[in-house]
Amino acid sequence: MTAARALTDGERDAVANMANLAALIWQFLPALNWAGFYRVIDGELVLGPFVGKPACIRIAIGQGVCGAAAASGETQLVPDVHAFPGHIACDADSRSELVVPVRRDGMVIAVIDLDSPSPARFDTEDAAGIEALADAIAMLI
């Protein structure tokens, strides 16, 4: 949490501090290959800064792994997305996947999106960090 405060810190621009958040998470957790931000935008789910391949651009609320953290505003803990129903395949190599909602005054805003190419790589302890980053960040994007 204070790597994500310092490179926060003081700055304003919501993409700018997206994009170091999102480069922050890729260089702390092993085996993900997507790490970024799905922001709430005219009620979908429009891409955001991220690292990893190229992503699906807009994704409805309440489809996929990202659209049901959205709807739900709970976070999504996936151990094999091939198991989620309507899960959204942007990458055929993800097995598994963690998405936290963002909330700023009661509303989800965000999403924060982790994928993996492995299977089960996400535990209640990565969803723990990501919502306590979440929670740190819903003013700063």
Contents of the next structure:
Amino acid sequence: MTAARALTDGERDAVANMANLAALIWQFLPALNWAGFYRVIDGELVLGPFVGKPACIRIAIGQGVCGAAAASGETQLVPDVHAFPGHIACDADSRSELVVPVRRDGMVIAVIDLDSPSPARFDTEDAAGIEALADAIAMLI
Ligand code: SME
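So the form predicted alone is up there; where is the form predicted together with methionine sulfoxide?
Once more the chain from above appears, this time first in line as the rest of the complex follows.
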């Protein structure tokens, strides 16, 4: 969190901040194959800065794990993506996923999406950490 604050300190450009935060998550969390942002733009999720393989660009709110997080405003901790109805397989290697909504003024403005090739890679501690990050950076993206 200190690193996230230091990286974004005094920087107002949303793309620059999301790019560095995606890289920071990638650097510090082991066993990821994708880490990045989708932003809510005109009522759908649109791909933002990320680390990983190229991904689907637009996701309807309510669709897949990211869409479920955006629709509900709730963190989605998915130990087995194959068991999640409507999961969107951007990278066939992904086995588990953590998606945390970013809220500003009570509205979901983006989600942070983390994928892993390991089953059940993410736990509630990871979720709490990414939720704290989401709160800290909501005004910066
Ligand atoms: N798996 C996600 C789609 C985004 S990619 O994983 C980068 C989903 O089901 O929402």
